[in-house]
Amino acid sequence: MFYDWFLDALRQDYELMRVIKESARGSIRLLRHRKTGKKFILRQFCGSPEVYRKLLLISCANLPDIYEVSTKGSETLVLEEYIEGDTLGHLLQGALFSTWETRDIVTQVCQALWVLHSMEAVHRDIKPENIILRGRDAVLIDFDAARIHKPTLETDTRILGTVGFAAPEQYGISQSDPRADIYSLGVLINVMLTGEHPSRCLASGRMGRIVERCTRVNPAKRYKNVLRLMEAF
């Protein structure tokens, strides 16, 4: 009944601006409150609410408002504050980015993960075009893909995630954790320093030993948490 009412709010009160995105999963679009002129970005997609609706409570400079989210079915409705800027996937098309940048970035969104984590949550889908810098904030974004963490389970019970920044397990080899974002957060880093896979390319020094680390096979040799990454920078 709610997702209806709220369904007919959003004709009332909002205009379509611009479809940003639509695939079978769902889409996302840009809408602009017809009174106060404010945009939102609103999510329709088939998953779990769980984490949007531990979000709704969060206020964090480096995630996303979540303003409101509704249900039917498998189908989800997620209004969330729209972030202005540009996506580091955009970014890296012109210019590869320094350490100082990175490690700056990246201690960015490891914020924004410790705030997930410590609530049973894995993003599991980190990448550059999931994270917007908005002045000097990274503001990391999209929690489709994300799910609590439950320790009963051997595996996920969907295998979601971007190729080549997924860690392994999330391909049904065992149940994703934190451990899983750091993975992703190790291919993260050596992309915005060499624009290369770890595989292909290492990035040197340091920055290339805490890469290595961050996308060992074995989750359990990676580093436990975000707090323990942030130190290593």
Contents of the next structure:
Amino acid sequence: MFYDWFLDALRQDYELMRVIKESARGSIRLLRHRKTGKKFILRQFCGSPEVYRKLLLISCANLPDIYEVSTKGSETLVLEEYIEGDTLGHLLQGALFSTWETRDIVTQVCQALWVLHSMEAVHRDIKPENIILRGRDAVLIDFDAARIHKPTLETDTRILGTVGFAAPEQYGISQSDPRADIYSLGVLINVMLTGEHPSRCLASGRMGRIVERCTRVNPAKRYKNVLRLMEAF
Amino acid sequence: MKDAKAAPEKQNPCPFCGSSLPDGAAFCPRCARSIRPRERQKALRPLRKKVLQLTALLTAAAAVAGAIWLYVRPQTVEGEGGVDYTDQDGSYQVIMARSDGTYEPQKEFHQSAEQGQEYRTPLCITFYDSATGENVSHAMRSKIEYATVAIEPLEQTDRPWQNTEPAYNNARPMCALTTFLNFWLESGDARLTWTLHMKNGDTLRMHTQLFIEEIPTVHYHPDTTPMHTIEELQELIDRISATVPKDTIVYIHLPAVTYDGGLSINNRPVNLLGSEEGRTVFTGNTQIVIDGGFISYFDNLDFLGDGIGIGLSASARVHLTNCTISGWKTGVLAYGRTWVNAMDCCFKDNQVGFHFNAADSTPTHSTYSNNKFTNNGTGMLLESVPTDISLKFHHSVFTGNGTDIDNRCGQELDISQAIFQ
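Given the form predicted alone above, I would also like to look at the protein as it appears in the form predicted together with the partner chain.
What follows is the whole complex; the chain from before opens it.
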């Protein structure tokens, strides 16, 4: 079986550097190729591989390269590019971002989302911990919660996402579509500027108005797509 | 794509290290290289809001500029018989008509003509202030850059309508421009377009339909109709007046005889054509009194008197051609509402050759060419002439008269080509 063969190959030629995250849903491990020393991220989780499979064919500066995807039952195995840098969540523990920095980073996240949304995928877990700053690049990671938007479904089949960042429709009000990610982007912008959820402290001025529009409960009232959000900056 | 059910038996070598890889592998774990090509995603370049705002601003500016341009742009106004026209100074009713006396646009222009005859008629442009009705042709004429008249025949013809270049005409001072249309019956129906190109770039285009209707004619000849005595001729004229419709032109071809006694032509015009085989002579007073109607043409006639009376007294429109008027106290008297014209005629031995004392008439011809005024007490006596158009005596010869021209009414004359001996 390919899954087993691939797992065996990884065990033979790669060494485990550390376990980044482990939970009942799965794990994230940092591996190093013994011959070349190149680092990789190995994801094992129970969930749909469809977004990762689409990303196999894609190269984008704001998304990690996905090298291999394999499944066994409900388990999915993904080998992806290791993005060296700090997560936004880590940086936000000690500082806030200026408007200019926020606009620059969020614009890059929008670039990543535009690629995902163009594939009819919704990330559904936009949050500071899933954005890594690699030099000047902001890279959006972790597509475990991502799913392909199916216009015929009324509600999401599984509730995924991060409380506070997830859009209301991700809790079953309706099926999440790209506008769910726009909601999360609004929260992200507000957190980068104020350190707070917009419900507690809305950013001031123009960025506050952008956040307010991103985080409207009715998806139809939000920016139609990330392009419109980028234009609003 | 691979999953647990995919068979790993089929093997492919890694293009980089040659390791054996299961079919469909995207990555070689041995050399840690991706073996599947990737599509590089181009960065999204959104239009910045400022660009959008600038675009909106430019669009709004363009819209405003467009609206202004629509308001001030050169306009083309078109209509039948006339147009309503507004410029920066006011609004006007522009009328195309035969004269300046009408406010009615002439959408159709009906003319009557008889076979083989050439006609000329004016067509004028008049401006009226829409608010006051005042004739403002003089002021508006200065706003016209140039004008053109085009006539498009509606049927095949060898004698198409022709027109003179539109210009101000002294005889029609209340019109801005006048053109004269020359036509024959054979010219047929046509469509006329008068275009005014204004100095501000506006164009006024007016159309009218030109229609020609044939005038019925009837001819009387001496070999079929009794007319050899003055009585027979008078009876014929009276009969014609009673029986021939007034819209019919009557030609009486006279024999080469001398008619003794007076002749009276009333009620309707007739054309008296003297014989070409000899002379047709009238020795009594010929009187023609008609209110309106066609012009009466008298050709090749001699009016010979004995020193008293009037040879031809006309209170009707008469054209004399190749006639001799001799031996009268007054050779020709034009009086009342009339216009009398003479060409190629001889006035001799009269106390007064031609006495013009008319009013309230429209000139039908202003040229008195190739006449001879010989040995008259007064060749031409101008008591009252119902026009301020210059009378032209081209190639007319004045010889031995007591007074060649007694211009009592101060009529404008063109004697530059007259000969005084």
